[in-house]
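Next up: just one chain, as structure tokens, the form predicted alone.
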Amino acid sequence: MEELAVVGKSVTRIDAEEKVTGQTVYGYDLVLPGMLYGKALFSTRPHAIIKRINTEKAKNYPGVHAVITGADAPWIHGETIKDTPFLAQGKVRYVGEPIAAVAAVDEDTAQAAVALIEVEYEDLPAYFSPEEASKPGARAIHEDYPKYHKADFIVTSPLPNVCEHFKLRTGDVEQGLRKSDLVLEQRYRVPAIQHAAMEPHSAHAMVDDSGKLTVWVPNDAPFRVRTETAEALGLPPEKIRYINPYQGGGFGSKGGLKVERIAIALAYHTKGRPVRVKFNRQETFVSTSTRHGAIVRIKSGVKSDGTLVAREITIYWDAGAYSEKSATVCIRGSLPSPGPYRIPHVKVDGYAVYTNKPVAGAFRGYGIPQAAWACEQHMDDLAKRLHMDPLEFRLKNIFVDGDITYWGEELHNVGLKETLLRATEAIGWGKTEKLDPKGFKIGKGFACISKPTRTPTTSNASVLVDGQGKVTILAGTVEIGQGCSTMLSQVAAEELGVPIENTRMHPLDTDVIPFDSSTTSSRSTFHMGNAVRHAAIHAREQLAQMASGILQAPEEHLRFSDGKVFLKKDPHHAITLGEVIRTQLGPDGVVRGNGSYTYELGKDVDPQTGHSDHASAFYMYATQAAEVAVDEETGRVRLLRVVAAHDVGKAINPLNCVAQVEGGLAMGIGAALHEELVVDNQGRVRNPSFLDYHLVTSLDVPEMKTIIVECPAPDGPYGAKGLGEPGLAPTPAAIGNAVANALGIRIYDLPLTPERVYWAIQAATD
């Protein structure tokens, strides 16, 4: 195989000079000519009957062009469960619910007509916790859920409140327990917390005088949003156009309709003028989704030698108020729940259940977070109780190549192996350090994680060749800050022999650009990395069949680099890809080349025993390692150094690699240490903002180190697959980990507060 040219170098970031100049326009700053501004009216109640709703005083206040209420917007939407509406319809759900909206010639004249509308509520009983909402005669939040339209894989449960109810059994849990040496039973919750994306959230949307609607907004799915909104409103998808913005993060919160569906309602009463709804830092944190909070129970069945027998496990993800993401996250979290290692006897129920809180929805990593940080403490936990190094007790069990796991799929090309050793290695595991002088506790963890991504899914581009011999790709991966772009024209410029200077991204509109499932589940590279690559050499098979004639040399002559086109034996005898073009199209003459990639499962993962002989196209394998200084005086935590070794299969990009790894440490350091969206017992968050919120800053940020390992997936461009989700994933679970190692005792509820580091330490002590 010749080298490669672009691919697996560590290229400048094509939108590196128009970001940092402040050139780029991101969503949150887009202004329409002659748009109004959009203001909603959230509820103050987390479950309640809306008796009367009286707007008169708002439709009166001068400068107002509309006001509506559910009743003006009867849309009901959801990606798997159908239960959403645009605006509440005769109840309340969860305090932040969006009730009413007004359009105004200002934010300020908006603001001030949504506080001139008055609500009369009756209260119902609320629930704020996912295990008291599904105990058998609690009350139902959607009272007409047995209605609802679901896609045909939702497992519905007789438990109250469930939306979804996850299953997967393979061999007697039972039997492996009553045949173990050991068994340990285990309950560690995971708060919600919110994504904090920088950009908080926004949309603008006008219905022309054809009925056409345009969204503008930074949504990580325009073509899935497209779906969701035309069935919402009964329209073909060729009514709908979505246009993205530059996205100022995400995480998982931008996807599916959120404040699209206000500005939506909006520009059906503002007679074809545009409408901007943006939502302040509150509104964001409340009125959007969060993480999944969860409560996971484990209970595993070992032998004296370290051999994995059994494991249960039952876990209640809080979807909140209405599902949203939630059935496919209790899906694809709880499936890989019992951890990447041989057992077999595996029985797990995941229950998706509906409480009077924020909506939860995707998030980076997508329910692994959850799962991981309490099997991989249990692991720990195990290990000691066998008195085993908890390095040897994984190395025993783990996924290798060949392994069938406990849904019935045989592994291909896993560099678990690898991140575990080098992550360890790299950490000083096993190593005794010297006591901090101030006489802090050392300690050192590690958390290993396999992660699938969403299949089957379809990606298609195209990639266009001018007669400047300039590229442009067409690809509806959205840049929400992880590099896609850089790393799609690597992937162009690699196969047609250009300067990746030569390369742009066209714009994201649904107009123009070919179908893309997502840019989620850390997908885009190995699917759109796919479809880019196949549209590169169909583009490139049409310019060496133009060459040809004119360089007067058959096809498998040809050689393509640096712009060029000529001859492998002559490298003198050339022509510049935009000759080719102009020579024969003209002036203005344009090749398109097509490429399309969809990963193919064989069987689709069963809903009553969770068994597939394929589940995923790939799986990304994760190991983060953490050293922490704890002061027991005060229960602090603080982090030394952390690692972090990643099968990425290849690294198109080895910087990007990088950055999107530390990205994600930060993240999961914050989760481990600092965040928990906190919900009173009236349902009220407590902690809207980043002034109460407290986010991981440089100050938290210790060393970390970065180890890429390629394992290469055949069916990956060039051997590439995902990585922007497991670098989060792992690293609470580490630290905790570490924590434990550091004080001999076990912490296991998230945040590792220093409130709650401190207590946990005098309660060992009593």
The other form holds:
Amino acid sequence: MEELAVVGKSVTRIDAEEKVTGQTVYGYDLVLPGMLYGKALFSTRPHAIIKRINTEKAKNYPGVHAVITGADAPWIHGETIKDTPFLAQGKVRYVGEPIAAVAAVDEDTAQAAVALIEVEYEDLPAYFSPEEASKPGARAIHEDYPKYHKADFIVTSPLPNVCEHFKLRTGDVEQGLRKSDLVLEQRYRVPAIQHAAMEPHSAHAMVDDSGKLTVWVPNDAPFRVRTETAEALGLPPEKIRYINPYQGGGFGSKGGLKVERIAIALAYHTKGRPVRVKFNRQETFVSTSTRHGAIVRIKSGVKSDGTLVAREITIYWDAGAYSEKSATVCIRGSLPSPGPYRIPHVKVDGYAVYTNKPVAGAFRGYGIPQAAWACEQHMDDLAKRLHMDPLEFRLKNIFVDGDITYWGEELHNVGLKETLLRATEAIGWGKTEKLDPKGFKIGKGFACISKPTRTPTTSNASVLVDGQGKVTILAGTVEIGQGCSTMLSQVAAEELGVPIENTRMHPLDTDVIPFDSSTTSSRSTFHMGNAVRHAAIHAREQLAQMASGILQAPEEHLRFSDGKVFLKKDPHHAITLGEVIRTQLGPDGVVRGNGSYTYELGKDVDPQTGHSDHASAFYMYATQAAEVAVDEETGRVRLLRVVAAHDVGKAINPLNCVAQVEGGLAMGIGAALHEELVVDNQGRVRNPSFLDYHLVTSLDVPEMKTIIVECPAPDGPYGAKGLGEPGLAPTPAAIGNAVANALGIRIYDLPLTPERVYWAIQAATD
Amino acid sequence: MKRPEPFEVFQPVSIPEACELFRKHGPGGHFLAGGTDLVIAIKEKGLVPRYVVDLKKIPSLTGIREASDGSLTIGALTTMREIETAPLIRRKYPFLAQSAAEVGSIQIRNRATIGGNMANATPSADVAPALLILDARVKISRSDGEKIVLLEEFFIGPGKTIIQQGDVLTEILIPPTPPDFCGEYIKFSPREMMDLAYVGVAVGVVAEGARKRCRDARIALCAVSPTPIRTRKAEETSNECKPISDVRSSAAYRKEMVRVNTRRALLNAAAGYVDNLSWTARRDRRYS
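If the structure you just shared is the form predicted alone, then what does the corresponding form predicted together with the partner chain look like?
Starting with the chain above, the whole complex follows.
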């Protein structure tokens, strides 16, 4: 293989300058000519029948163009279970559910009119815990659940309020536990947290005279949301156009129909004028989506030599009031929940359960962080009872090349062991000083994960080369801040041999850009990287054919570099790409290369056994380690150092990989030590602002060391896997293990706030 | 966020003019200093002022001055950032500078004023305990003259002070302290910065002689009572404060943290000042 020119280099992000100089227009900044401003009325009750809505006063308020309720927008949507009304249909299921909406000449007028809408409720009993809501005899939050349209992989349950039941059955867990020398059962809990992207949610929508719906929204899956919209509205997809402005962070929150559906519903009542709906921070906290709170029961049997024999897991995923992505979070979060270990007897039951709480959805990591919080701490406790070193215990059981997993897949290109060894080495595992100079308890811990990606999925791309030698990339990957536009530019520049400055990304518009599944699940580098690579190669082949005539040389003797084509043996015999096109196609000629990539082998997991011989196009492996100092008198956990070793296959842009991991670590540290969306016994979110919902600041993040491990995936572009999600997945468990290592006390619930740690210390000393 | 109802804004250039505006226009007026509390109250908490009197055109309300006896006068419109950075404060009362530095972000501290902060009487105000252990007083101007009261007697409840309609808080006065006086402020909150105090403890000790015999000890707290308080029954701080449970932490935990952090603050204060200590280094002393 020839040496790579731009792939593998830490080139500066192509969007860096416009972003740091404030020129970038994000979705939230967008202004459209003639637009109206929408605001929604949200439920104040967790579970109630709407007896009556009176919108008369709002309709008569000066400056109001439209006031709508569920009756005016009788549409139901849902990616896998069609259970979510655009606006409440006769009942509400959580505090914060949109009931009605107003479009007016400005936002203040819309808000003032919203305040004039009167709603009369009849309260129903509400559930705030997935365990309570799924107890036999509990009242159904969705009475019509059996009748809902569902994706064919959904597994229903006789238990009430369960919207998906994931089952994994391998071997015989009962027998495995009986054969074990040691059995340990524990219960861990993870609260709901919110994505808290810097940019709150907003959408603009317009219906033109032809009936075509256009939506401007920073959504992470424009084609998927177009399908979901088309199915809800009963329109063919070509009557719907999604235009994607820059996104100011998403982390999974900006998918599906959230603020979008309010803007769309209003647009059907504003006669050709666009409507903007912006959520403020409080609305973003309460009425978009959260990460699933989860309760994880884990039971393991192990031989006295440290060999894992059996593992039984039950996870209750708190779906909140609507299914959103709960079914797939439940499937893909529960499937690898026993951890990246060889275990012959495994039984997993994952239940996604409706409750009367804010809707839970996709969140960076897709269920892996919750499962890892339980599994990785459980592993340390097993090691402790076996009197084994946790590292040795894991090395004895972790996935390595050629292993058949408990879901029936043979693994290859497993970089897990290298991440484990390098992360623990970097943290100085085994060299623990128990006291720091201030008398705090010092501890170290680590945790490892493997994360699958959604499979099978498809990416398409086109690459245009014009008579000036400029390259335009048409790809449906959304720049959510992760750096995809730089990565894809590097791939195109590499294959066409052009300077990266000569490439640009075409704005994302579903009427122009070819189909892409989504910018989720850490899939873009692998899938879209392949599609753009194929498209660039396709363009290069056409250019080579053209140039071979001009340069009087066979194609295989040509080389592309620095914007030119030349003979490998005689680099001075060169012609620029622009000249090739101008000569062959005229001054306005364009060469278009097309590329497509689908991971063909991918197979959905079997709904009865959870088995699949290709559950994921690739797996991401990571080990993170932390060193903490615990102030026993206050319970405060101070992070001293964190180390993150990630197997990325091949780092297309190493600097961007480090940035992605560091961003993930900061988020994981927040989840470990601070973040919890507090819902009270009336279903109200008590901390929907940055005053009381604590994200980490730069001062809360310690020295970070990122180790890039490259265990190439043969199917990935240049060997690349993915990296978007794993950065935060093992972090809380690594910190939890470090705290347990420091104190000798296991804490089962997140977050590890000073108060929680303090009372745990008190309880242990009593 | 809701659209504020229209209101009138006045910009007097002297204190008597400011007092007169209130006498003339009657109830429903609010003073505007930095605006970091007032604007949020209007936009997000439903406060509807009839009119607003902006104090920022009054020149005599700013500045930090030291008298020959060592007493300090701090103009009410002095910003938190000025308190944090003023060489005079940093040299004389580094814990006071630190307590100002603990407030919000630099952007907030560039706007927020010490007078506005005291007049708002937030139970968690970081600067209040530091001022309380300095026996600080506030000067209040009204149309019929001036009065000076102890800060300790100024606060009467959450958001409530003895200020009456039309009174202007003009100055914070800090009387001279004994030569061996040493103070310390510890803000206890889960996040390193940009957080409200769960417990704030300021202590001052006067330690005499080589054996550091403690002649005087003062303790003040914030975030654990309806107002920032001076705990006169100093050794029983945990009983004197009356914290509440809220989304941030439980009352029981706050009481425990008062005990722990008061002891730490006293030990730090007794150890004396360290010259040229950055405020972040000062702050890290909360962990020792």
